[in-house]
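In the block that follows, a single chain appears as structure tokens, in the form predicted on its own.
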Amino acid sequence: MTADDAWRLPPWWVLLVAVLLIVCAELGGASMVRFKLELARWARDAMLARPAVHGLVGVRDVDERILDEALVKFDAGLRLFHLHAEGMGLVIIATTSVAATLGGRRAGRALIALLTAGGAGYPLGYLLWSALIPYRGIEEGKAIAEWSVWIPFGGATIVALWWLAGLVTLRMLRR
């Protein structure tokens, strides 16, 4: 093996960065068990203190419908909020690993910032949901969160994973 073979590591602030992404996620996982009455009994007063939000119309055989999806739906986001920065935060340390050593200076730099920061974000954008829905409802609060957060930072990382394909059929195609 030479020394261009040699894998390089990202930069150290990437490596926090993941490492940070996967703490949240499982403290928010633990926070998810360890809170979920508590999670549930806020969710549900926020939703019942904004009945025209949530179509609620004051007959508790349809509110309770209304309220039980708006639930399993703020439960999810909570959910998907784990699952997903638990996942991204070893994306990030796998892809940014590649860029670094495929990269070259300045795309390597731009990978890696897109890498980190696109998936990093991401999972924020379930958090955000999460919380949109007792005060905004299930559909506004997706938008909002899809918008603000799902396609600028999910963008990012397909792109830069478009980007990276590139680079490593190139590197594989030269040899």
Second form
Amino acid sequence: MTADDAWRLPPWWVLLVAVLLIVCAELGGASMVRFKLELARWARDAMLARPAVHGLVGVRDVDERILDEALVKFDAGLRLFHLHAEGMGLVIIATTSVAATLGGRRAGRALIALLTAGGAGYPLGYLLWSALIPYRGIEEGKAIAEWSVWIPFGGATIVALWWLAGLVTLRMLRR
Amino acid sequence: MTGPLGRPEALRLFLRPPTVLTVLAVLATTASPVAAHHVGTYVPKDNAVSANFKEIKFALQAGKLDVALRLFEGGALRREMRARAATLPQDLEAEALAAVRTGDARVAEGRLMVFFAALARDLAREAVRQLAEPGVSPETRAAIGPKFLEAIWRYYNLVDFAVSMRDSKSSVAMRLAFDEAETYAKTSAAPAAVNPCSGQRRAADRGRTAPDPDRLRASLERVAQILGDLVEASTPARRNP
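Starting from the form predicted on its own, produce the coordinates for the form predicted together with its partner chain.
Entire complex below, previous chain first.
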């Protein structure tokens, strides 16, 4: 086996970011269980304080359904943060290892930066969405999270992955 | 060899390197979940009253009278009946309780049908009131309609079969009025999602792209009227003067 055939690890700071992301995911998951009632109460109170934002009409049979949907989505956002942060931590480690091994110096640096920033930032969008639901509503909160986090960070990851795929294909054709 | 981002020497793992195809396969599987930032779907749940109604109904149908009685006596449905006694026919709760006690499923179902029709009627009346309030913006009026319609249908749907068995004219009239209300509440001419029984739209309504709160209010008035008549007609005092 030659030195060129060996796997290369990404820089330590990338590994630190990935591990911290997984730690945040686990903390988020544990907090969701430990503070489930407190979180639900806080979100419900915040929504009741903003009836116009959520379109509450003052009739229990109508409003309960609206509040229930918002609370389900609030909880879903926290769960999705937990799942995506766990998964993206591993994705960062796996893809930056490939980039470090096959990306070359310049392309490798750019790829690692994109994959790390994109992978670490993307799950935070779900956390932001959950936090915004009580204040801005389901749809507006989602739109803010989409444009400020999901699209830029998710886009960075997708671009980097396709770039990496192209590099790997090029390597394959050259062999 | 220089490592990425200024690291002098990247660590090497002396493992067998992956084949290019393996790496491509891994990349392909990681790209798709990243691209799809789905946020899940919401399925409306029963509230305490509708869930309790279903439990009582199934217990009665299964002939489990003791279970039905326990569910009715300590359930959310009876509490709601008491809380709304002022707007319900006199002795509705007592008659329902007596029917459950004696195991008369048909009468019990009839009394509970009246209760849910009354709940839906009150919601329709409140929707009419809110749609007629002065100073409410057109956007708010347009948003109010579908929410009330959904709540009305959620209650009425529980007893629609019972209504159709007892008063088929009211059942058909209610469906038509509700379908019409849905048409005026919708922002597009797409098929109704709430009422699965709604059929083809009229040609004039098929091209509708904006809600019409004024016509919606008229349709909701009709819904309230039909349900009010149904409640009145189903009270024993009115039936057997």
